[in-house]
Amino acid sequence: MSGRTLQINERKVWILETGKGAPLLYFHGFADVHSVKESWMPFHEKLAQHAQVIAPAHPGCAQTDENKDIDIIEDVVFHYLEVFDALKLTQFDLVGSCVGGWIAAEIAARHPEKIRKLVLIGATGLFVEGALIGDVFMMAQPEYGSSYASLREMLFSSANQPNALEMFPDGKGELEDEVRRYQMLRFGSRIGFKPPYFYNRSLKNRLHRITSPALVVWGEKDAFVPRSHGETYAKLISGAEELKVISDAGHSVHVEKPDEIAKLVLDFLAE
């Protein structure tokens, strides 16, 4: 594992680093690095063949300090931008999933001259009428004291999903992977508490001026963020292909099937 610590306003960015190449920046989301996991997935080790994978964690996740002036998303990207000052980058490709896609696209959508190509993977962020995104705080609560059957099928194709019960097993898991879960949820509050959860009404408004080539991509058995989201997220960014749906896939698309998302998000980079 390659990391390292940045030094941004007296508080700790951890980055993890791997790969060579042109650079892409990664931001995670719930079933992920820095939120689960301490260091590279599967499919994170496939893109590092072909780019600079540059992953920090977010505001109090893994080891990057909490910042307790995060209350809205608006304060998360500030926080970014601040990121790519210290990592000196001046465009780069970005690719996020789940609350990872919904920074990735406010910040190409404020400053789409950082962005060479831009990648969502079940990116949350979108008002979409009859759709809300589920509420991954209440299944985040173990039923019956201990079973997270519930969240795991939120969050994967199925509860019995062998990547889903690996990173969310009944019971206590590991316990520092429990703490990363934990600070995972803690950042998802501060920009996402606000029912119907994990949205910022003005982007919709917004993403016409996202002027990258955009891939976006849903996983068919999706249950935390409606397929329509990637609809209006495809239909609505102006260089954007049309949805790419996964099937036999969950939420976390990228850890369910590693090698065709790499596949995919390689092939949209290279063209």
The other form holds:
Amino acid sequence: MSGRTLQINERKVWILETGKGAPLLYFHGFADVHSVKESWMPFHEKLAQHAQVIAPAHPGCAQTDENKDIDIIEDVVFHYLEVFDALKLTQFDLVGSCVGGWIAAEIAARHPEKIRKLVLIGATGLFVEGALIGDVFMMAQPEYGSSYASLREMLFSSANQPNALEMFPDGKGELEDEVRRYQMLRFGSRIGFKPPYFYNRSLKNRLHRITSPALVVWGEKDAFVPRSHGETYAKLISGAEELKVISDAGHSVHVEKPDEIAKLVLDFLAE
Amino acid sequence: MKPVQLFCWHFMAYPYLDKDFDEKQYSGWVTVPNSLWDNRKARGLYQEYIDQLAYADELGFDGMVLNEHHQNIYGLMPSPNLIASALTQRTTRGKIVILGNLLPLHMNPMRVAEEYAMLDQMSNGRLIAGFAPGGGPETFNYDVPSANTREKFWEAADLIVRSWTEDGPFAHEGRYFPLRYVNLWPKPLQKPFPPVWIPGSRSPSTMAEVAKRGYCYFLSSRSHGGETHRAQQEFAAVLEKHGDQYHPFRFGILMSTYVAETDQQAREECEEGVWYFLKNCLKGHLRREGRQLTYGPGVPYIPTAAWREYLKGYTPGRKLLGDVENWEELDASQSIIVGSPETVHRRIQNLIEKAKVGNLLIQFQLGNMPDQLARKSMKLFAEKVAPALRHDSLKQFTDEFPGANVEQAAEALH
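The form predicted together with the partner chain is what I want next, because the block you gave corresponds to the form predicted alone; please supply it.
Below, the chain from earlier opens the complete complex, with every other chain and molecule after it.
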């Protein structure tokens, strides 16, 4: 693992970097590096065999300083414009999962020239009538004193999925893992609690501005972001292929099926 | 110096749940299906509860306490100000304590400033103005993002007090509630402004903010073991750090009691209401059964560093008040003090002695407790317990806090 701190306008931004090749920015979601894990997971390591993977922790996550002035997704977009400048990145591949996918889509709609290729995995961000994004905040409140089964069920294909149990155990997990999970919920609540939950009503009508090729991937059993959101992304981004659905995986498809999804992403990036 | 102030707190529970509620329903909060509401039974319920509060005023309690809850069976007061408004016209003597309006849930704090000012005028200066940030359930009630709740809360509270004390119109250039014209009509009657009470659960930052502003700190815990005494000591230390001095009326606690002729009779009469309260009303709030909404990572309102400290001492699955399994365990928690006048006096007196607390906010009606029992308990308390508590506490406070000026607000009243 190699991590470092960027200094941006008085605030520290924590990034992990690995691999060699063309730059690939990775934006994390709820079950991910920075939001639970201190370091890389197999999916990222596979990407790093063919790219220079750079993963910043969102504001307030891991060792990135919190920013109390973040109220809406727009504020996060501007935060990342500063990060790109600090990294001297002008064009790159952008891969986002979950809330990270939302941020990636918002950036791509505003600055299509920066994005070589875009990958969205179980991305939040859209308002799709009749298909609400799940309430991860309520699921994060313990049941029966110490159970997080319903949180695992929302983020994975089942509550007993081994990765799910490892990342979101019942009772008390590793202290720093717990703290990272809390930080991610705190960040998420700034941009995604109201409206409920995790969308920007305007994003749908802006997706046509994305000019790069795009890959949209969903877990077959995603119980957090309904599949119709993936279908909508795939339909409205002109450079997107048809939605790719990975069978026997839930929302955290990159955790549950790292080989399969890494191959899809790498093939797409290599095309 | 004055004796302990005894307030009657009514939560206004929904009392008509079936006996199998706990077995069949997952929660009493936020998601509890409102198909359970039964108009045939509930007609007249508010009248019954308002009458009980008016009765408290007749009995000589120092005030009546109301608070704000939404979407639950625990408290049917989404707007305590409406009940307070009724009380201004039904009562003449006691303070009307609203503890409090949940400021982050209100779109505009000026509405709270205005309604409180109206209530202060309508009650002839009897309002005690509580402001609360709300906790877990409230986060979900109105979809209030929790990360910035505290900042929003204090901005709103400060704006309200400023609007009561500073002549308008003025512009409020706030982070969360920017307003071009702040110009309150009416102004509150009490000068410089109605007493402000703020609830907290021993967080040092809340204590510091309360101390900084000279308000009264109210401990929102329902259990009164050693923690109450520790909270008092912590708050006293914080006050001293801010160049101020503790006296008993800077501090208040919530407790529940039931008084009957004998210990045995008291337990028999209140037990049904008590268990209804613990198992139904607390489900989703102070119970681990179902989903615990009050505190947890899904309502991340405390700063990360404080959360890390909290986690270090946290035991998953620990028992909460509503998880008590039997009467003895409940009794030991000192949350609900049940007994003859002698027993109740002794136990509460003991609490006052240790915690040096001047404001006791007491819940009499618990769960589905029938009207006549709640009234009987209130009457016995007023006649057989309150005089002794007042007598003893006056002596204690006079000895322990010589020279403390406890009447600031009243002296300044027009």
